[in-house]
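Just the one chain here, the form predicted alone, laid out as C-alpha cells.
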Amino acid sequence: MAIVRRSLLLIALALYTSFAAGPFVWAAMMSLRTTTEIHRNHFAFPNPAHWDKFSDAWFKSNYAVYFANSVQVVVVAVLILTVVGAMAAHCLARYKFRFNRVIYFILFSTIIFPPQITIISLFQILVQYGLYNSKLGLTLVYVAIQLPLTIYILESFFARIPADLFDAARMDGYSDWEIFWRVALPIALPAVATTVILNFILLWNEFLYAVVLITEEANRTLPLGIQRFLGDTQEDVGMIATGLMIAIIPVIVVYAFFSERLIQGMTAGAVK
C-alpha cells in the first residue's frame, strides 16, 4: 500500500508540475520562433532557434528602457512598502492606543475593494499634483495599493512575538526605535521576506494602473512594452512571447533565490 500511495503522489505531483510549468515552457519555445512559424504549428519546437529575437527586443524595441523603468519603480516601491509596512504593522500589533482596531479594520477593508474603482480618483489626484505620466507617481500608487496587504500580513506575525522580549529590551535601555530595528524586525525577517517577494511579483506584472497612468514612451514599464506588439488587425505573437520571457525571467530568479524564505514566512508559527 505504501508503494501505491507513493506512486499516486508522484503521479499527482507530475501532473500538477506539467500543468503549472506547461504554459511557461510553451512561451519559452514561442519566444525563439517567429510569428510565421508559430502560426504554421503552434506547438513545434524552435528549429532553428531565433536567439537574436531577444537582442532585437532589447535594443530595437526599447525593452532596455522598459526594463530599467520597471526595476526603478518596483524596487523603490517594494523598499518603501517593506520599511513603512513593517513599522506600521509593529505599531498596530504592539502598542495600545485609541482607534487602533479601527485603523486596522479600515486598512483591512481596502483589500476587498476591486482596484478598478480607484482608477478615476487616482488619475485626478496625479494630474492635480503634476505626477501623471511620471515614474514617481506610479511608484506612489503602487505603495498605496499594496500597503494595506503588507500591513495585514505582517501585523499578525509581529503580534505573535512574545512581549517579554520587548520588556527585556526596555530594561536594557533600548528606545522604541531600537526595539523595532534590533529586536522586532530581525525576528520577523521570514514574514518580511514573504511580503517582499509577493509585492515584487505583483508589482512587476502590474498592468492596470500602469496603462492608465503612463502614456509616455520613456516611462513605460515592461507590461506596457509588451502591449506594443498588439495591433488592431494583427499581432506579432513571436515578439509578444519574447517580451513575456524577458518579463518572466527576473521573477523566476527572485523566486529561485528567495523561495525558502517565502515558505518560512508563510508557514511560520508562533515565535518561541
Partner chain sequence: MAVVTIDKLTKVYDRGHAPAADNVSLDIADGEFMVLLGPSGCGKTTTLRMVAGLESITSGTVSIDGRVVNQVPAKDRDIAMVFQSYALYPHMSVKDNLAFGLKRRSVERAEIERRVANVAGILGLAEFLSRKPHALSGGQRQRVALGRAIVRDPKVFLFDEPLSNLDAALRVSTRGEISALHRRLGATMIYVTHDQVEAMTMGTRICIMNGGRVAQVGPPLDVYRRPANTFVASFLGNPPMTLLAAVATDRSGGRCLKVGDSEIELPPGRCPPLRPGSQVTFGIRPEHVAQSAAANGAMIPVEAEIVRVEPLGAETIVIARLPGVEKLVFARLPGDAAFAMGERRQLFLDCGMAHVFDGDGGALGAGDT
Second form
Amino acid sequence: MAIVRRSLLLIALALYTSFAAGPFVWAAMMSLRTTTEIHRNHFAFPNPAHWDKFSDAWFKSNYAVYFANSVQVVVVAVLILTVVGAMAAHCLARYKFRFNRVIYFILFSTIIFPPQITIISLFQILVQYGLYNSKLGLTLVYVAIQLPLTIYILESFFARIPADLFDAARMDGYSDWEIFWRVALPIALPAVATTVILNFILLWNEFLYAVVLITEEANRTLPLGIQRFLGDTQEDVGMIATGLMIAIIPVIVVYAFFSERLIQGMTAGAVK
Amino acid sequence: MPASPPAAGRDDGLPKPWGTIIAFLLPALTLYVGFTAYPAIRTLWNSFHRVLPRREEFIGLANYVELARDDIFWRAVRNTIVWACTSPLIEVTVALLLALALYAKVPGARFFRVAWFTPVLMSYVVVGILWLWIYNNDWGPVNVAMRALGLGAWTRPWLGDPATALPSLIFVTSWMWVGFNMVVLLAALHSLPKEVIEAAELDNCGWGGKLVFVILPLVRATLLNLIVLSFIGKMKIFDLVFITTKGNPLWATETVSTYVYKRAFEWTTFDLGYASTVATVWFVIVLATVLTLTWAFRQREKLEY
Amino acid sequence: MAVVTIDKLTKVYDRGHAPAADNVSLDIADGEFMVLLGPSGCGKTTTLRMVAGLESITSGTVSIDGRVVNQVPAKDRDIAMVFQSYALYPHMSVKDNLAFGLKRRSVERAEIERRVANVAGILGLAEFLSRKPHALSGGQRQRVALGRAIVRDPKVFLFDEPLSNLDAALRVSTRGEISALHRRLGATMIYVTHDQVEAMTMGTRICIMNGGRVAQVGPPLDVYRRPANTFVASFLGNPPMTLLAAVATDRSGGRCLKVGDSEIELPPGRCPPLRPGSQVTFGIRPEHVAQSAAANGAMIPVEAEIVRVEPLGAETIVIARLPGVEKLVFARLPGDAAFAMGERRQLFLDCGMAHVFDGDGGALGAGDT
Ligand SMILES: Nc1ncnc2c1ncn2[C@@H]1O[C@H](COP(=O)(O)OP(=O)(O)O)[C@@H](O)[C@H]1O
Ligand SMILES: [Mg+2]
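Next up, the form predicted in complex with the partner chain in place of the form predicted alone?
Every component of the complex follows; first up is the chain already shown.
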C-alpha cells in the first residue's frame, strides 16, 4: 500500500518535472532541426542534428553582435553594481549616523516601484545627455535598477560581521577604505558571489529598459535581438529556436555550476 | 603630565567620520538620484504637461481628467489586477503541494528542486516565444494533445481568443514562478523545528491535521511574503505580454505597463505627458496596494517555538 | 615604558541617559597590570575603548606617557587590544592574522617573519600557522588573539574579558599564561573582567567599577580586606560579605551595635564611636563566622537558626538567620562541621574582622587585619 502511494507520488512529480522542463527540451530539440523538418513533425528528435544552425545564427543573423553586447553591458553593470553596492551596504551596516535608516529605507523601497515611473523620463534624460541608444546609458540604468536589491542583500550580510573585527583592524592601523576592501569584502565573499550571480541572470534577461533605451541594431542585447528576429521571421521556427538556445545556454551553464548559490540569490529577498 | 586638558572640554573625542561615510555612499546615492529619484520626479512633472519632442506645455490636470475617462486604461488596470490577484494564489498553492511532496523525503528531491526552478531563470522573452508555440493553434502541443484526446471541439487559438488570452498568459506566469515559490517554501519547511511537528504527531494529528494545525500556521509569514512578492511582480508585468500578444486581442491582455509603453513610444501622438500621467497614477495605486497588503499581512506576534 | 593616566573620563552615549562612564580617574603605572572589575554594564568596556581610541570621549582626558591622546587615532596610540570575541580575521591564516598589524606599520618582511615565528613559539602556535581560525579550538583562537597583540610589541595592552569564552579548565591555565606573559614582557596592561577570581589572581591593582564610577582602587588583598563601601564589600568574595542593618546603641562608648535582637560589641580598631541611634550597616565575611569560640579572638556568640547547609567537601557553607533579622548570614566552616537544617545553635562572629559602614554605604573606621 505504502509502495503504491509512493510510486503514485513519484509519477506525479515526474509529470510535473516534464511540464516544468519540457518546453526547454522541446526548444532544444527544435534548435537543431530545420524549419522544414519541424513542420513535418513538431516533436521528433533532431536527426540528423544541424549544429551548423548555430553558426548560421551566430554569423548570419547577427547573434554574435547581440551576444557581445549582452556580455559587455551585463559584465560592466555587474562589476559596478558589486563595488558601488558593497560600498553603500558596508557603510550602512557599519557606521551609525543620523539618517542611516532613512537612506536605507529610501534605497530599499524602490524595489516595489513599477518601472514605468522612471522609464519615460529616463528616455528623455538619456536623449538629453547623448546616452540614448548607447551601451553606456543602458549599463548605468541597469546599475541603478539593481542597486536596491544588491544593497539589501549585502547589507544584511555585512551587518552580521561582528563590530569587534573592524575595531581590531582599526587598531592594526588600517584605514576605513582598507578595512572595507581587505576585511569586510573578503569576509562577505559568499554574499557578494550571490549578488553577482543574481544580477547577472536578471540583467541578462532584462527586456523592458533595453527595448525603450536601445533601437540601433549594433547596440541590441540578446533579448532585443531575439524579439527583432521573431518579428522579422515569424515563421522560421527552427532558427528562432536556435536563437533562444543561444540566449539560454549561458544561463544554463551558470546554473549548472552554481545552482545552489543562484537559488539562494533569487530567493534571498523572499525568505524571512 | 599635561599642563591642562585640551581647550574644548566637551565632545572632543573622535569626530564622526562623515567624510568616509559620504565617500562610501556617494556613488550609490548619485546613481540613485540620477537614475531613479530624478526620473521619478520628472515623470510626475511631465504628467501636468504635454510633452512633445521639442516643446513642453503646461496643461494642469487635463491629463488626469482624460485618464479618468480612458476606457483602455481602466481595462488595463482591471487586467493587471486580475493577474496580480489570481497568479499569486495559484503559484503559492501549487508550490505548497510540491514543497510538501519533497518535504516527505522523496528520492531525488534535490534533482526535482533544481529542475523545477529552471523556468524562472529564463527571460520573459524566451518564455513568451516558447508559449507562443505551445499555444499555437495548428501545431502547438496543447491543441495537439487535445485533439489526440478527442477534445478537438475545444481547441482554439488560445492567445487569439479574447475569452482565453488573459487566463492563458496568467497560466504562463504561474508555470514560471511555481518552482521559485516551491524552493522558498521548502526552505521554510526545513527550518521548522522537528520537535514541534513530532509533538503534533504525538497529539495524534494525521498528515492533514499536521498540515492545517501546525505547518501552515508556522509558514504563514513565508506564504504571505511570497504572495506579496508575486503580487508586486505581476503588477509590473510587461515583457511577456509585449512578446506574445501586445495586449491583443481587443485589449484582453493589455496591462498598464504595456499601455504606458504604447502611449509613450508607439502611438503617434508623440506626447510623453499622458503616458507619464498613466505611470504616475499607476505608481500611486501600486504603492498603496502593496503597503496595504504588507500592513494587512504584518506579523502580529513574534512566533516562539 | 608607558604610564596611562585617565582623568575624569566621561562617556555619554545618549543625551539624557546616565553616563556609561562617569568621571573615571585612574593612574596606571609603567608595567602595571590593572584590572577593571565590575558587574556587567558598569562601563568597563566603555572605559577601555576610550583608552584604545575606539570610542569618542565626552569629557576628560586619556594620556599616555604624559601626552594627551584624546585626538590621536587608535592606530597611532601604540596600543594593542584583545577582544572578548577574539575578532580574528576569518579569511586569513593564523600567520596572516598575526602579521596583519605589522604589515601596516612598514615593518620589514624579514622582521615580520621573525616576530611572528617568535610569538608563535611563545604561544605554541607554530604548527597552526597555516590554518584558518575556523579550524582552531577555542583555546587556540584565544592564543592567536593574544599573539596578534604581542607581535605588535605595543606600549599598552588592553584586554576585554579575554577568557569569558573559554571553558573553566582552560580559563584557569590561560589565566596563568597571561600572568606569566605580563611578568615576561613587563608591559603595561589593562584588563577588563567581571570575574573576581581573575581580578584577584592577576591584578597588580584592581579598580572596581559600579554604575560607570570607580568604587575603589587598590591592590587586590587591600581591597578585599578594606572595602571602601558596601558595594565593594558585597561584590568581592564568594559567598559575599553578609551586610546587616544595625543601630548604634549607647553602650561601650558608641561601639555596640544592635543587629536584630542581638547586640554586638566591636573592638576599637574596627569602628569609631558612633552616635547612639544612628543607622549603620554591619558587615562580616563568611570566613569570620565560626562554630566555636577561638582561644584568641574577640568572638561574639549569637543565637542562630540554621536555614541551609551546603557541604562542599573541603568546606561547608552554612546559611543561618539571626533572631530578628530578615537577611541571612553566610558562614564558611570546615568540611567536617556537622549541622542540621532547622537546628538552633550558637555561632561566633569574629568581630575583630567585622566592618561597619555608614548610612550611605561608606566604610567607617580604619580597621585592619
Ligand atoms: N554603543 C552604545 N550605545 C549606547 N549605550 C551603550 C553602548 N555601549 C554600551 N552602552 C551602555 O553603556 C553602559 C556600559 O556598557 P559597557 O561599558 O559595555 O559595560 P561593561 O563592559 O562593564 O559590561 C551599559 O549600560 C550599556 O548599555
Ligand atoms: Mg563589556
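What you are looking at is a predicted structure, and each value in this text was computed from that prediction instead of being measured. Numbering follows the first chain given and starts at 1. We call the rigid core the largest set of C-alpha positions that still match within 1.5 Å between the two forms.
Novice: With both forms fit on the core, is the shift of the CA atom of residue 55 between these two forms 2 Å or larger?
Specialist: No, the C-alpha moves less than 2 Å.
Novice: At a 2 Å cut-off on C-alpha positions, does residue 37 qualify as shifted between these two forms after fitting the rigid core?
Specialist: Residue 37: C-alpha displaced by 2 Å or more between these two forms.
Novice: Would you look up how far the C-alpha of residue 8 moves between these two forms when the rigid core is overlaid, in angstrom?
Specialist: So the C-alpha of this residue moves 8.6 Å.
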